[in-house]
Structures are given as structure tokens and as C-alpha cells.
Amino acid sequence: MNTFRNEPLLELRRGTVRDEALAALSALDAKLPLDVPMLIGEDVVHGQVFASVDPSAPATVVANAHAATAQHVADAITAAERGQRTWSQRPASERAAALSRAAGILRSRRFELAALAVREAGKPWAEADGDVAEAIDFLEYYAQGALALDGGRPLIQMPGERNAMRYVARGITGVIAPWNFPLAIAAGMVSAALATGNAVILKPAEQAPACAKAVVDALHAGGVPLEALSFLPGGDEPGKALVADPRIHTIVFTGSCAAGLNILQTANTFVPGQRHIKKVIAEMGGKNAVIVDSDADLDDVVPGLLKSAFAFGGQKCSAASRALIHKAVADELAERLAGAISTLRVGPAADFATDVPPVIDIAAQQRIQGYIDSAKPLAQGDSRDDGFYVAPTLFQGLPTDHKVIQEEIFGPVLSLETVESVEHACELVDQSAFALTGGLFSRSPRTIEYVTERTPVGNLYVNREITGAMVGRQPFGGGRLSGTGPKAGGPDYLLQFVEARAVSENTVRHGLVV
């Protein structure tokens, strides 16, 4: 077994390299609109055409896909159920062997698919080629991950007695996928299972299905049979009818909170002909707060907040949407976070020195702005009108209850609240109905230790920005209504797929075979 190392990411200061993407997003253009069909087992299938759009250019369509309807997931679960019996029986070094093959042929495409991002999803170039890193690190550490899995865990032996236990895979599993990491979470989430012998129906978001489409074909191009692994791009009707049906064994979805706890009732619901207890993987966002002590270096603050609340628009469910701040130092550092978001610059996803791109659509445009219009900012940096664009904001000393520090925003606002003590705003992340990511700035260590033994959150950041989770360095994945918290890309997570099975052999035989 090889050891696990993160793929590096592209040195995007370079010149050469920045050519090379630029190249890359050219020959990008020039086949758009892509075309996008369904998966379903050996047969492409064609529906009702929708588009998907650049958010820094919204008249440029970049991908025309073909919905899904309810029957075409009914056929693709028909499909799977015969991927299921193959694929199950696949030795795990093969399983693991046509993930590796994946991850290089998404190597082999970096640049491409780097620049699929920056279109599809408005990625900027850095987060864009993160989005392909971390795809190709899920397929290799579950792929690693699986083999370890597949020798089984050591139990308690006795004399006369033989114990063995082994990790069989549940069943078939729905993925529902979102379009911020369009790449790297729909690649987490079906290797995952693909690793560990399910078959696969992925449906992904509206927004970015060429992307995902991308992950698809790499997996079968690496060896994953096509009844193995299917696509349905579509709205709400596939994904509603993915979860209900009583053959889906798991549901594995990231998205908003409100579509995981309908996952989570419908899949609880019984169903006359099932014969399983279905099991939903949810990952369902975040309210999250950065703590800053009065003994935190602002020089290191005001960039960290900046990058955790703003980098690609905010929209990653790890971005800092509260700092609650030390009153000691709360009036400097406001007034330093004012005058630094006016140097973020606004602009296309596709210019390198670009900040903060546009919003992925316009409900998600028109959403955000209906919070900035709730409440007089502090301050604001630029905005654009030729997408969907909307101006990073800053709000300070909000009421505790106003929606802007009570609801997830999923955009580049900041909510700056005064506290008494790092101990009043430990109380302040303990009333959150959310427990994704945290962070805390201080040089105490005992202020870090009060804090890590005190926070509910998954993911908790010390002196550095909040989001940026790498696979196995940060296992990701929070509590209360964030998630279910099997913590993607962790050594645990793969324990989601399986069920295990034990044996007890008496060894001590009587007499002979007749």
C-alpha cells in the first residue's frame, strides 16, 4: 500500500503556469456549451434540455444538460442493482486499483478541468484548482482506505474458538451533490462508496453538472462498470425520487439544512417492500464563528477572517459568517477589517486577481442582497452589474437575534460582534444550532485548550483562516443541524458504506466428515 500524500497544488504565481491554464480555459470556450446527457447503466439517455451558466457572465451557457425525471431513476436503480451484484464482488485491490486509475486520469486533466470550475462554477483559479487537488486526493485515500478496510479488525481470541470480522458493502447509494466543490465533493462522496463495493446513482447540482459529469467519466474510464455507477442531472424530481425509492440502501448528500432534514424524514419512512434501514450521510451547512481573544495578533486576524469570510464569495459551508471579538480589541480591529475589505477586489472568476467572484445564480444574488438590505453595514467593497456579483459586507454590533448572525447566509457577508470575554463567546457558539467549523485566535494556550474542550463544532481552526480542509489532515464534518458527522476524508468515514460481519468458528471438531 502506498502512503497517502496530498496532491500539490498548481504554483498559479508562475507565469508558465498561469499560460498554461489561461490555454487551457481557450480551448474550454471553444467547445462551449458542453453537452451533458444521463448515465443510466450502458445507455446514454437524453430528456429535457436546461442550462448551466457562468456566474461572471451569465449570457454564456456553458453546459446544456438533460434532466432526469422519476423513471429515469427507477431504470437506474434497475441498472444498479446488476452493478451492484458485480461490483460487490470485485476484489477490493481492483475496487481500489480503478479509483487510482481515476484520480490519474483527473491528474492527466488538471488544467482542463480547473477551468470547467472557473466557468461552471465560478470558482476563482486558486479555489478552481483546489477543487480538482482534492477530488484526486478523495479517490486515492479512499482507494488506500478500502484496502485497509478490506483485512478487517482484529478481535478477542479463545482456545476452541475462531472469531473473524469483515466489512461488507450496504447497498446501493444515491449521492446527491452540490455545486460549490462541483469536483472534489461528488468524487469524495462516490468513491467512497464505490470503494467499498456499492453501486452508484449520482445526482448533481443544477448548477454544475458538466463538472460532475467530469468525475463520472473518469471513474469508468479508470474500470468502474457503467451499471456501477450512474448519472441523472436534473432538479428536485430526481433527487426526490432517488431518496424514496426502497431500494436505495444510503443517501449521501451536502447541501442546505432545509434538504437534509427532508432526506433524513423521507429515507426514515418505511416503505412496504423494503427490506433495509436506509442510512443518510448528511453534510447541511454551518453558522460559523471565529473567536478572537484580546491577546490575538490582528496582523494575523484581519487576513484570516478576510480569507475565511470572503474567498470565493463565502460560498463554502466552512466560511466564517461571525467573529465574535474580545471588546478589548473589538473597536481596532473593525476598523482594520473596514479599511482591508475595500482593497478585496471584486470581479471574474477566470482574473487572477480576483478576491471575491460573483454568487453561483441569481437567487443566490437576490437571497444575499435581501440580507445586506436587512441592516445598515459598517462597510462594503465593490460590486459589479455584468453577473452575479455581490459587494463583500460588513455589518458590526447586529441584535444577537437579527436573522444576519442567526442565519446561514452562504455569501460574503461578515457579522462583527462585541464579547465580554472568550468564555461569553464560547456561551454565544454553544447557543448555535450549528456546529460546522470554528476558529479562534489567542496566544494562550490555555485560552486554546478552554476553547477546544468547550466547542461543539467538528472543525475547530487555531491562528489560521477556517476554511481549506485537506484529506487526511482535517477530517470534515460537524454536528447538531450541520451534519451527520462521519467527517469526509477521515480514517472513519468509509465505516459509513459497509456493514460488518462476523464469524464464530468452535474449532474443537468431533469425529470425522461422513
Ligand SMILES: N[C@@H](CCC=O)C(=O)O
Contents of the next structure:
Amino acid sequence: MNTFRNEPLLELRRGTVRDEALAALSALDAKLPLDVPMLIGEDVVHGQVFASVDPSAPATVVANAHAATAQHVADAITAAERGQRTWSQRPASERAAALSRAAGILRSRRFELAALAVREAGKPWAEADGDVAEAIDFLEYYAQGALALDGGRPLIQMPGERNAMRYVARGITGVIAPWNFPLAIAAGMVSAALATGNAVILKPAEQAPACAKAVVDALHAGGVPLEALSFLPGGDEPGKALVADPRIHTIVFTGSCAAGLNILQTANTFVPGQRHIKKVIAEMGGKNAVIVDSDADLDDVVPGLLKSAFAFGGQKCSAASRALIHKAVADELAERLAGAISTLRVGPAADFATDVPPVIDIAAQQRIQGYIDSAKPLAQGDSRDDGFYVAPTLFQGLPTDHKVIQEEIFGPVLSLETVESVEHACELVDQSAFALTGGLFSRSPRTIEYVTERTPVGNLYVNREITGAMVGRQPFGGGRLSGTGPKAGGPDYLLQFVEARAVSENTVRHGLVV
Ligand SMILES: NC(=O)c1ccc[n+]([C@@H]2O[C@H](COP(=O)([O-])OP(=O)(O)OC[C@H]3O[C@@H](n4cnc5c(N)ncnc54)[C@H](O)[C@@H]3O)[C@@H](O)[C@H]2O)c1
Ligand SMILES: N[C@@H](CCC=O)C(=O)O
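Mind sharing the form predicted in complex with the ligand? What's above is the form predicted alone.
Below is the entire complex, every chain and molecule, led by the chain shown above.
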């Protein structure tokens, strides 16, 4: 029986909860910088060190991580060959129990891990806590899902014949994670592979290795054997080596479209010695639009759009970056949003009052600023110069082919476009190469049905913000160039990590057929 329930979020408005959060932050600060070595099978391995820094105070080094080379990748895959043999033989119930114990460990370290995400990924408290809660959800949800999958699927039975189908692990799995959900997305991809009996090598994002290491530590402490889960911090060099190795069966990637396409190309290139076709599970970027119809309640639209576009500085693949507004309400909504953007509090992630934190690093800051400088804003919020800050920015009326309209910016930038009708808005959405999330504000059931039919996005949200998919409730992920569509946190996700084997037995004795 499925007993999964989403992990409740912390009540961050309560003084006692805030006190506990700040105490966790002080305790963490006293330990900085953290040391984040590689874990290769049974070995703790050191290498050349690189730093992750606090985006709100870049002089603060959060972690010194040890960078994996191509040789470390090869060593980790050799360890995973052993891990694959033992872990895949463990009963599904044992694997699920290990994941569930790891979830319990994350639960018990709730504040400490949220504090780490505040410092290392620049996530404001509510976002950081959501990241911890989602990591717990993924572990519990996939643990239960793997148990359900273990029974196989019913097949048609005929007299004299017994048919069965069961699922087996695909093989060694390379997980390549992004920095923006450094706990949840790493935990989700790793735990899905482990739950289904695959040995895993995790290559976290270079901006947030300490968060990913905390997930790995919890899984080991929960009972996942060391050789079944290795950990290789570093940039794209170890990532590329992982993808290219012929011994890898599955690559699970979440990140940008460019990196995803490169991974797909490498994985599809046959390497001598390879005895299987590699599978790539890719969740990539978006260019997400919210349609606002003439009958929309603008009192809902304004906070819904602000949250969708500017929470966590727009650094979610699900974030809104286009608003397609019916001409009847375009001027009023533009005026209200232009006023509202100046009320957003831009500040350090650790400040409970912050709406818009800094972006992750100087490269992101410069890239986003490049987009902002390419056109004249309608309105901008505040900025600061003591971190990687970018002023939240609104554009209006840019030509459809402008790069601000077409490309994923992954920052606090929202473009307003006036449309003739909802049909016109749907055409614009359909012209995009991305199809991740989308939104609609409308009070008309017929319009809601029409947009549901016509928009190609993987996750459509109606009369609400378009971020914050919950495990088990909004299976997440898109199509087109947004990804291969496995739907993380959904009932089909684990099928990506297994192969089906069918056995058909003749139950009538030979020679005695009557
Ligand atoms: N669809 C989703 O569920 C989802 C979720 C989170 C983030 N994202 C996307 O991720 C991007 C932001 O994250 P990011 O900046 O960490 O992305 P990124 O593509 O720069 O990096 C992601 C990971 O891939 C590694 N990598 C980069 N190039 C590689 C290559 N050629 N081969 C192997 N590994 C490689 C990086 O080191 C990192 O670990 C945005 O585009 C965002 O939309 C998508
Ligand atoms: N699953 C997250 C987005 C993950 C990408 O950054 C959401 O639904 O907001």
C-alpha cells in the first residue's frame, strides 16, 4: 500500500523556527570551509582543491572540494562494477529500507541542511527548506515505487502456459546534477537509480558539492554500500569522462540544454568494448510562459507572476520568463507589475525578508546582465554590490525574435508581451523549442480546456504560480528541448532505470499434449 505523504515544510514565520534556523547557520559558519573529498568505492580520495563560495558574500568559502580527474572516474566505475553485482542482488525491500533510513537522516538534519543550501547555493530559507523537504520526498517516494515495481506486471495467461514479467536494474548509472536544487535533484536522480538496483556514481555541480555530499553521506549511513555509490566532485571534465566510459549503462542528467545535447551525442557514440546501448535521461532548460486572459483576476496574477519569475532570482528551470497578456488587461497589468517590482527585497539568502537573492556566481551575474543590457527595461528593482546581485527586471514589447524572448536567461528577468487573444498566446508558446512549464490565469473553463489542449508543456499550472512541483502530485519535466520527459517524482520515473525481462513457461509436459 502506498503511504507516501509529502514532507511538511517548516513554519518559517514562527520565531522559534527562525531561531533554530539561525542557530544551525551559526553552527555551520563555525565549521567553514568544509572539506569535500571524493568517495571512490571504499576510499576517501583527495585531489586538486576547488572552492564553492557563498553567493551572498563571495569572500566566504563554503567548501573546498577535491576535483575528480578522468582517472578518478575510471576508478569509480571499477568500484561500481563490484557495487553493481552486490547491490542489484539485494532484495528490493532492503534497498528501499536503506533509502527510507537515509530520508530519516535528512529529516533529522533538516535545519543544518537548509543552512548549507542557504550558504552554498544562495537559496533563501523557504527555498532551502523546500529543497531539503523535496530530497526527503524523493527518497521515500522512490523507495515505495521500487517496492511496487518489484512485483513485475501482470500478463495474459493461457492454458498450458505461464507468463511473467519482472524488472531488473539496467546497470552502472552516472548521475550528473545541477547546482540549483543541490539536495533534491541530486537525491532524486541518485535514489531512483539505487532503488531499482543500480550502482551509482554522482558528479555534482561544481558550485554546490557540499550539499550533494550531504545526500551521499545520508545514503551511506542509511545502508547503501560504499561501492554502490561513489561521489566525484568537479566540473564538466569528470562529467564528460563519465558519459564517455563504455561501462556506463545509464546517464541521468539535469542541467542546461547545451550540456544535455552534448551528453546525448557522446552517449550515442559507440565506444569499442561497449556491450549495450547507453540510455540518457535528461531534464533540461525552459523558456516558460504564463498566459493572462482578459478575465483573469489581476490580484492573483501579480503575486503569481512575481513569485514565478523572481523567487530564488528566477534560477529555476520552471521559472516564468515570459508573460503573454491579453491586450484588454496588458496596460493595467504592466503598470501594476512595474510598481510591484520595486517592492521586492533584494538581499542575502540568509535574511528572512529576502525575496530576490544573488545569483549563483559571477559568470551567471555577467551573463544575465548581458541580457538586461541588450534592451531598455520597463522597470527594475533594487540591486547590491556585496554579492552576485542582479536587479529584478521587467521588459515589455520586445520583438518575438529578441534573444531575451527566445533564450533561457535563468535569472530575475520577466518579459511582458501583449497578445490579441488566448489563441495567439498559444501559438507563441507552441513556437518555442522548449516545453517545460507554463501557466494560465483565466476564469473561463472553456479557455482552461483550450489552453490545456493546445500547450505542449510538460507542466501546466492554472491560476497559480508555475514553480514548486511536489513529488507525487506534479510529476515534473518537459518535452522538446526541455528534456527526454521521464517525469521526476511521478509514477513512471523508475521505469527509466530498469529493463523488463519476460519469462514464458510451457506448463504442459512434452509428449502428453491431448
Ligand atoms: N528540467 C529540470 O528539471 C531542470 C532542473 C534544474 C535545472 N535545470 C536546468 O539546469 C540549468 C542550470 O543548471 P547548471 O548551471 O548546473 O547547468 P549545467 O548544464 O551548466 O551543469 C549541470 C551539470 O552538468 C555538468 N556538465 C556540464 N557540461 C557537461 C558535459 N558536456 N558533459 C557532462 N557533464 C557536463 C556540470 O558540471 C553540472 O554538474 C538550467 O538550464 C536549468 O533550466 C533543469
Ligand atoms: N521542480 C522545480 C524546478 C526544478 C528546476 O530548477 C519546480 O517545480 O519548481
